[in-house]
Each structure stands twice: as structure tokens, then as C-alpha cells.
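One chain comes next, on its own, written as C-alpha cells: the form predicted alone.
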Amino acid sequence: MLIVNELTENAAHEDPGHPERPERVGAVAAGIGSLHLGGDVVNVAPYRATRTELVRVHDGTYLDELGAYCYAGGGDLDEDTYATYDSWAIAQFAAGAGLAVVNEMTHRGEGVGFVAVRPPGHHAQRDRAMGFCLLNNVAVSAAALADRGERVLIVDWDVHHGNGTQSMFWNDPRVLYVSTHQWPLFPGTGVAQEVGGLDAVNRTINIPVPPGSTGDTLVRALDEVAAPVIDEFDPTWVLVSAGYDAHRADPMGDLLLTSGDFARLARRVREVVPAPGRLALFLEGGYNLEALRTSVAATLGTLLDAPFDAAPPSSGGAGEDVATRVREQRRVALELARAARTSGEDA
């Protein structure tokens, strides 16, 4: 069963010529439609996330300023990120869509959730918009789950590092953040040595890979670097920042993944889901519409055991030593972090 928010392109949030455009949601809808799920799709109406739900991860002053900026007509928030008059309301509904899907899954105790909203969220920080993102949709839902006593794993396979998500949970032991991303690339964060704050050592796992890397590199690094930590963390919920701009056809990055690779990543994620109804994916990047369509279909087809067409997974390429290199860099960083924590406790 697929539990998905009611899909709307939200054309009132648009800057002509910008890659983050309304047609992206249409591509997602086409990908879901190609699976022919019929009555196995549950559409959930989003609601406007409340201030209480948003301030778990966002600064209240930022929320006020963003709303006021939009209602004054909007404009460019930075060189990459725009807002229109309607963007504040649309962003609130995008954050609320994730909460609505998670609540429906909790009520049913079954299904896979997919939150197909725009604008995306994983670059939005506590006090600023960034990288096309206004509110951090996955973080809002993760914080709500953590406040309910859940241990939340966030897997971020977008081509860009989710700097906003990482910073929000940097010192929060209730959330484990795992990111695979191209390096170097915007936003310039996400090195392997970033392992979490003193109260959350080893709750951040970054797997930066070089341009030209293939799906083999990502899967091997997840298996060798992330899997042991995930097993120890023992999550009760899994959320995915499902960006599809690591696809080889996407204009935003230089990785070589295919739709078949996203099926492989989905299989890895499915292996760590603790129980039915505990996996929700949140749309992040993905700007080539055909690549987005086929990759969403491959992801959800894998998770729902539905037939789908996909290109063969990629192999070879750059980054053959990524897993070994990241393991060593993390080992040194973890030793330093644990020593600093012990020193602080003894002071």
C-alpha cells in the first residue's frame, strides 16, 4: 500500500526558468501511475503545519520573517532560492503533508509513505532558506516522531548534502542522519569527519563521493560504513530524503546513477525498516523530468513489489576507494569526538 499526499504542482510557487518547477510533481505522479497500483494507493490531504510543529526545528523569528517577506510580494531570498506571495502557505502545507502522511501510516500500521511536495526541504536551516528550500519538510516530521519517543533514521541520497537536516539534528541522539552525496558540490558541507555533536557522537554519517561515481560506490559505502551504525542505533522509523538529482541525466550533479540504482538503494533501505508502516520518503531534488519519473517508479516499485521498468544499475566509475577512505576518516574523527566528550564530562 502506498500512502501519498494529494499531489498538486503548486504553480503559485514558481520562478520562470528555475529548475525547481511545478512540473516536477507531475513527473512524480506519472511515475506512480506507471506502477498501476489501483486501490493500493491512499491519498492523504495535507494540512498547514502549525507553528508548534515548525518551531521544533525552525527559529520562530525566521518563520515570521519568511511569512512577512512572502506577503510583501516575495523575491529572491538568495542566488538560488526564491519565494512568491503564496510560497509561505505552500511551504507550510508541504511540511504538513509529511506530518499527515506519517500520521496516516501510524494510524494504519502499514504501507509505504511518499511525500511528493515542493519546495523541497533538506537545505533549509533553522534560521534561513537555502538551496531552493524554505522549510525542512523531513526534519519537521523527524522531530515530531522523535518527540513521540521514536528513534528516527534519516537516509539522504540526494546528490547534494542535506546541510539543513544535519545541522538540526547535529546534537540530537534520537536521530541518525546518513547522507550520500557528491563532493565537492553545493553546499560545501558533508565531509566524512562530521560525525555529530558531543551529545550525539556517531549520529551523523557522511559519505562524500567524487564526480563520476556510480551506484556501486554508494551501495558499497552504505553497506560497509553506515549499516553497522544503523544496526546499533536500531531505528523505529526510517525517513528518506529522496533526491533524484544523482541520476546521470540530471543537470545538477555529476554522478552516474540510473533508475536501477535507485531501486538498489530502496532495497537497502527496506532491509532496515523495523516494521510495516514505518518508512516514508520525502521528495528532494530531481530536475530532469524523465529521470525523475523513472527513478520514482523504480524506488516505489521496489518497496511495494510492483512491476516497473528501469535501466540497469551502474557500476565501475570513480570512487572505488570511498568506503575505505570514509571509514578511516570517521575512525579518527570519532576518536577525537569521544575524547572531547570524556574530557568535558571530567571537567
Second form
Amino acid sequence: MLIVNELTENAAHEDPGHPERPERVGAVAAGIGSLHLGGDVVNVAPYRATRTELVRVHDGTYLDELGAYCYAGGGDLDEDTYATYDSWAIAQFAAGAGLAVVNEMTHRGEGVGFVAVRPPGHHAQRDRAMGFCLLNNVAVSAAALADRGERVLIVDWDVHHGNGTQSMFWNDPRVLYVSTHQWPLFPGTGVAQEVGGLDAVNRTINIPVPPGSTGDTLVRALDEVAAPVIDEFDPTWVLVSAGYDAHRADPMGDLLLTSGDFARLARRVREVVPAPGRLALFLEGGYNLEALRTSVAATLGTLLDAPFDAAPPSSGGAGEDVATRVREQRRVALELARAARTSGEDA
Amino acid sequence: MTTIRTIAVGFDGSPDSEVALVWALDLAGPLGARVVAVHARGLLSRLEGWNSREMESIVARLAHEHGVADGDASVRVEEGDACSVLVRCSQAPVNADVLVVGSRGEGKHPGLLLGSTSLELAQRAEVALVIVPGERDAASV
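Given the form predicted alone above, produce the structure of the same protein in the form predicted in complex with the partner chain.
To see the whole picture, the full complex is given below, headed by that same chain.
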């Protein structure tokens, strides 16, 4: 069963010519439609995330400022990120859509959740918009789950590092953040040595891969670097920052993934979901509409055991040594972090 | 006493950033310091066919005009938002002793607090920060 928010393009949040555009949601809808799920789809009405729900991860001052800026007419927030008069309300509904999907899944105790909203969220930081993102949708849901006592794994396979999500949970042992991303690339964060704050050592796993990397590199690194930590963390919920700009046809990155690679990544994620109704994916990037359509279909087709068409998974690209290199860099960083924590406790 | 060996200046090609670059070059000359003009590349820049050659030629010309040796002025391009990139410049490999920025970058709304690189830098910078008023700011004082 697919539990998905009511898909709306939110055309009132648009900057003509900008790649983060309303048609992206249409591409997602087409991808879901291609699976012919029939009555196996539950549409969940989003609601406007409340201030209480948002301040778990965002500063109240930022929320006030963003709202006021939008109601004053909006404009460019930085060289990448825009807001319109309607963006504040749309962003609140985007964050609320995630909460609504998670609540519905909790109530049903089954299904796979997909939150297809825009603007995306994983670059949004506690106190600022960034990288097309206004509110951090996946983080709002993760924080809500963590406050209910859940141990939340966030897997972020967007081509860009989710710097906002990482920073929000940097020192929070209730959340394990795992990111595969191209490096170097915007936003410039996400090196392997970032392993979490002193209260959450080993709760951040970054797997930066070089341009030209193929799907096999990401999967191998997830298996060799992330899987043991995930096993130990033993998540009770899994959220995915599902960006599709690592696809080879996407203009925003230089990785060489195919739609078939997203099926492969989805299989890996499914293996660590602890129980039915405990996996929800959040749309992040993905700017080539055809790649987005086919990759969403491959992801959800895999998770729902529905037939789908996908290109063969990619292999043989750059970054053969990524898993080894990341493991070694993390080993050193973890030793330093644990020593720092011990010396802090002794002081 | 702090010795200034390296000055990192935010440079996005805007008039205000050029004023900041000139200020940094004028400071560097007598100190024998090197100037690194730092350009942060955002998400959209990769869609715009941007290349660093024009920026390098501007920096080389201004360095020459302000008496800074060619080898002591360079351009560094990094992925990321302007504030984070400049904050990182205080660490290796740049190891900047001072950060210099104009009061407004390209694409910012005057008076807008959100997204203001200079104001955010004032909170996050790990070394001394100089905010150089742009021509309009200076004229209005």
C-alpha cells in the first residue's frame, strides 16, 4: 500500500525559469501512475504544520522572518532560493504533509509513505533558507517521531549533501543521518570525517563520492560503511530524503546513476525497515522530469513489489575506493571524537 | 599581535564585492600579505555556463593596479553558500587571518536580513571580519 500526500504542483511557489518548478510534482504523479496501483493508494490531505511542530528544528525567529518576508511579496532569499507571497503557506503545508503521512502510517501500521512536496527541504537550516529549501520537511517529521520515542534513521541519497538535516541532528543521538552525495559539490559540506557531535558520536555517516561515480559505488559504500552502524542503531523508523538528481540525466550533478540504481538503493533501504508502516520517503531534488518519473517508479515499484520499467543499474564508474577511504577517514574521526568526549567527561 | 599573512575576500563580481576586493588589496600591499578572492558557487551557477576566467582577469588587473604582485592575488572557487565558504577559509588550505566582504552581494535584497552574507558572517566568522561599505552606503553616510 502506498500512502502519499495529495499531489499538488503548488504553482504559486514558482520563479519562472527556475529548475525547482511545479512540473516536478507532475512527474512524480506520472511515475506513481505508471505502477497501476489501483486501490492500493491512500491519499492523505496535508495540513499546515504548526509552530510547535516546526520549532523542533527551526528557530522561531526564522519562521517569523520568513513568513513576514513572504507576506511582503517575497523575492530572492539567496542566489539560489526564492520565495513568493504564497511560499510561506506552501512550505508549511509541505512540512505538514510529511507529518500527515507519518501519522496515517502510524495509525494503519502498514504501507510505504511517499511525501511528494515542494519546495524541498534538506538544505534548510535551523535559521535560514538555502538551496531551494525553506523548511526542512524530513527533519520536521524525524523530530516529531524522535519526540515520540522513536529511533529514526534518515537515508539521504540526493546528489547534494543534506547539510540542513545533518546540522539539525548533529548532536541528537535519537537520529542517525546517512548521506551519499557527490563531493565536491554544493553545499560543500558532508566530508567523511563529520561523524556527529559529542553527544551523538557515530550518528552521522557521510559517504562523499567523486563525479562520475556509478550506482555500484554507492551501494557498496552503504553496505560496507553504513550497514553495520545502522544494525547497531536498530532504527524503529526509516525516512528517506529521496532526491533524484544523482541520475545521469540530471543537470545538477555529475553522478551516473540510472533509474535502476534507485531500485537497488530502495532494496537496501527496505532491508533495514524494522516493521511494516515504518518507511516514508520525502522528495528532495530531481530536475530532469523524465529521470524523475522513471526513478520514482523504480523506487516505489521496488518497495511495493509492483512491476516497473527501469534502465539497468550502472557500474564501473569513478570512486572504486570510496568505501575503503570513507571507512578509514571515519575511523580516525571517531577515535578523535570519542577521545574528546572522554576528556570532556573527565574535566 | 596578529600577523596578517592571508586575506580572504568574498568576490561574486558585484560592484560591492569589487570595492571589498580593492580594500583588501590596499591592505595587503604594505603588509606583504596575499589576497585570495573567494567565489562561492551556488546550486544554480552550474546551469549558467559560468567560468572563472573573467573573475581571474578582474582580480589580476586590480592586483596590478594596486601594487600587489601577481603571485600574491588569486581566485578560489568553492561550492557552497557564500557564508559557509568564507567561514571555511579560516581553515586549511586557505588559512585566512582576515575575512573581507562587501556589505551587499549579488542578488540580495537591500535591507533583507534573511540571506545576508555579511550579517551571518559576523556571527559565524572564526577570524577577524571586515565589512566594507559599498559605494551607495558610503555616499549615504
